[in-house]
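Next comes just one chain, in structure tokens: the form predicted on its own.
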Amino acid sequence: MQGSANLNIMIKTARNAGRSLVKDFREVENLQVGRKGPGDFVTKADMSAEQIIRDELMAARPTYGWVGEETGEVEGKDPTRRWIVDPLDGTTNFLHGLPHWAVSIALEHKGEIVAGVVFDAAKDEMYYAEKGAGAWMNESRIRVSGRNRMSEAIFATGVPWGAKKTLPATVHDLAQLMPTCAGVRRWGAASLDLAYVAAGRYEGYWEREISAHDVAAGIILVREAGGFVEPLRADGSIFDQGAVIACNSGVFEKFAKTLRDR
């Protein structure tokens, strides 16, 4: 796909994080890890690549705004606009030396996702989506799931841990939904579920307890791939509640209405 001159410059910049972090993920063993919290680990890897994506991004627009896992929220000269991004998501994975991890960078204006690049940087694949222009893996244009049957569906969801508060409940949405559909997975990196669910790998994804910068750009890849995103309880908005279900459309009342009938 022929893209904005931001999505060219979110691609490129993508690209250059991403290879910083595969150079540390082949020494993973000697990276220097500080915890920030319970299962929440903050390594060299991950500033730097925050750092590399804040200056090409911003040196490219510098009157955007700014969210960064790292490094926090900067206004901007143009309040209209921001970068919403996650320099490492699947951190733990990282550090572990599991494949599945990846650099996730979303375009916010007027409170909307307009453009979203999730790239897994291990495997080479670079999932990105503009509003209005279909969603995209590498040169393939993709689309969600043509499943409609939920005994064939495999869904994902992120499974709470150390002082996350969600356990009981998302321990109540697995027995309400794995006895009526063909799997459930949790492998540890929220902006690749949703890209999965774009690509038609999953059927559906959600989370009870999840940042912004976790899933913005995730939710423009599923919405131009034709599924439907919304915040996992009906009212409001996902990123004020921080939880999110994101589903094809073949499946997606019945998958939303087992999580959200308690």
Contents of the next structure:
Amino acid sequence: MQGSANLNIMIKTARNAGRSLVKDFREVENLQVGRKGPGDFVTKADMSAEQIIRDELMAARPTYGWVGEETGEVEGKDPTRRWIVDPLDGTTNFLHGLPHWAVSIALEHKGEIVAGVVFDAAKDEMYYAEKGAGAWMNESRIRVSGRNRMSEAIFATGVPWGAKKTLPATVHDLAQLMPTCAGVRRWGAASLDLAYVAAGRYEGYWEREISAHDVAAGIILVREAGGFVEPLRADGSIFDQGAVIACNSGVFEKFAKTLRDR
Ligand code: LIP
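Now show the form predicted together with ligand LIP, given that the preceding structure was the form predicted on its own.
Okay, now the whole complex, with that chain kicking things off.
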């Protein structure tokens, strides 16, 4: 795919940050250096990857705003455009030596995500999408799965940890959903959950307590791959609610009804 200048910058930056993370992966000195809250770790690797991304994106587009997991929010001269970045989504997996984590970079324009890149550096899988240009993984176009029976569908979610309040609701979701489908997975990196829905590896994903930087890039991957992404509850936006549902078109209605009828 011939991407725009912005998409090419995002891909190059994600690759550079991913390379730095691969070097740090499984190196003891790069393990946990702090905690933002119970179960919410930050590593030297997170911080240096965010610095790489911030330096490269700010140099390339100095007027755009910035929201990064580790460095917070900076308003740009251009109030209509901002980067939304998670330098290391799946920090807990990274800390445990589990090769399932990613760099996530999204570009928002006037409140809409217009480009997204999720780089699974450990597996060298670069997922990217731009509004109107489809979703891609490395050189191949990706699409959501064509499965349309709940009994054959698998889903992914994030199970809340530590001080998160949504454990009872998530347990209720699981009790309602599990008897209707072929299984539920919990991998620990929301950006990759969305990338996997986009690639047709599983049918859907939902999570009840999630941050914008975890899901921003994945939202456009799923939409451009032909799937639906909505706020989990009918009112408000995904970012305001911090709750999301994403799915192929074949089982979306049944999946959403199961989670929304409470
Ligand atoms: C993590 C997610 C994970 C989710 C956690 C957490 P981090 O992001 O992607 O799937 O369940 O709540 O937010 O903290 O590793 O960037």
